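Only one chain is given next, in structure tokens, and it is the form predicted on its own.
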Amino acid sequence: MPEDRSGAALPSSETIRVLRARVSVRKFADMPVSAGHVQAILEAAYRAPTSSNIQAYSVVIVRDKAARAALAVATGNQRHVAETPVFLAFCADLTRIEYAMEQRGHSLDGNNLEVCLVSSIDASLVGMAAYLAADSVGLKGVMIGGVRDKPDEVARILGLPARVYCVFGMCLGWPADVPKQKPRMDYDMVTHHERYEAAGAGAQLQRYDWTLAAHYQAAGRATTADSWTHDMDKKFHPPLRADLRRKLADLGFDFG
């Protein structure tokens, strides 16, 4: 039982539990998942906060297997997400704002940072609820950030109109494989009191860096001592998706 740095045991839940036990599933059972799961779950999800109540969200589900293979390909031939019961697409979505500016004479055309930024927080807060629900009636998925390497495919595969465009994927099905728990970096290094202490960072990234290459290798996946700071460097040098602020404002989003 997790206790507090006096010994005592923390509070405890089921939603609590859920969200201590959750993992990233890719591989699902031959079962279908009804329609009414998928309705249950995003009903509970569409309750998540939002900013302003302005709802900047959609979620469009994918069942169909051909759309659900082009998709595939389009986030990096993620087999995953071909084989999946259900794909669901959250979305960031403007056009319920605009048609509400143009019923007053008013446009979103050259929209700023803010209005693609809240609405894009909007379907992601939308996406976690929906995991967490999904999760506590036994569906497990993983979430799909491929949808942004080709952002006007997904959209073209999806038929988003102009102002919509998918934020991230989920995979969701009941599951197949489970695998062990990843370790996430220590409570203390990403948590601070009153203000940010960044002292240690990196002794404690160094920590890390050693506690992911042991989950690594005992699941025999290859990986470098430095395993978390070098996968970051190789992620993110040369810059990641650099034509993907040219290709959402293509979409109806400027973020400037």
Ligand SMILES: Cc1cc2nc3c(=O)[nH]c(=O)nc-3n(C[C@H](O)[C@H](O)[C@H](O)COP(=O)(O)O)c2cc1C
Given for the second form:
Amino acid sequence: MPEDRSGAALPSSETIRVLRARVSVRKFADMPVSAGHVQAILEAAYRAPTSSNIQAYSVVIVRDKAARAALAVATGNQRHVAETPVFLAFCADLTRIEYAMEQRGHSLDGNNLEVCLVSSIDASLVGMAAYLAADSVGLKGVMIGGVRDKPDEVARILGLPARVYCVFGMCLGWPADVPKQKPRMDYDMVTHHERYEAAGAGAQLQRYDWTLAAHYQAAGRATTADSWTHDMDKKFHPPLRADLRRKLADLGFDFG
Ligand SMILES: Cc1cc2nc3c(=O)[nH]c(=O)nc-3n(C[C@H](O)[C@H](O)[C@H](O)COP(=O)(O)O)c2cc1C
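Next up, can you give the form predicted in complex with the ligand of this protein, since the form predicted on its own came first?
And the full complex, kicking off with our chain again.
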């Protein structure tokens, strides 16, 4: 049972237990996910908070095998995208806002980063809520940021109009294999009280490097002793998805 520093049991709940136990799952049983399950999950997720009630999201439910195969290629040949029974595309969607504005003689042209951020945050909150709702009924999965490798190709496959882009996707299914939980950074490392405290990050990160390396080694996965810091440097140097701004602009997200 999780404890605080004094050894006292921390409060718990079904939601807390679901969150504490979750891991990304990439292998699915050959069993369909019913339309009812997807609707129950999404209807619950649409109750997520939304910035100023803008509800600037849309979700595309993809079951078609050929479409999933095409999405797997577009997301960097991710096998689980082709093999998942259902793929949910969580999109930032500004079309309804622009409609409201056009009725009043305005448009989103020349707008700023805020609309890009709030719609992406809205879509992300719905996505996380859906993920949690799915887990609570036994459906597992993994989020797919690989949709931003080729946002134009993903938009074509999903038939997205201008002012809509896929922020991330999600594979969902009945789990065939649930991997061991990946260790997270220590609670104290990412939690601050009253004011941000930067001291000590170096030593803490080194400990996390070792913890993660041990986890990967136990799972038979190649890694280095400086596992996390090595991976982060490799991921962001050179810059990841350097053409994303241009590609999002082409999709109608041309906000400075
Ligand atoms: C926004 C987002 C995008 C992600 N994109 C991918 C992806 O494209 N492919 C993949 O296999 N996992 C993806 N993941 C899963 C992460 O790799 C995973 O959550 C992380 O390594 C921690 O592992 P855990 O979820 O099992 O705790 C993504 C997760 C998030 C939140």
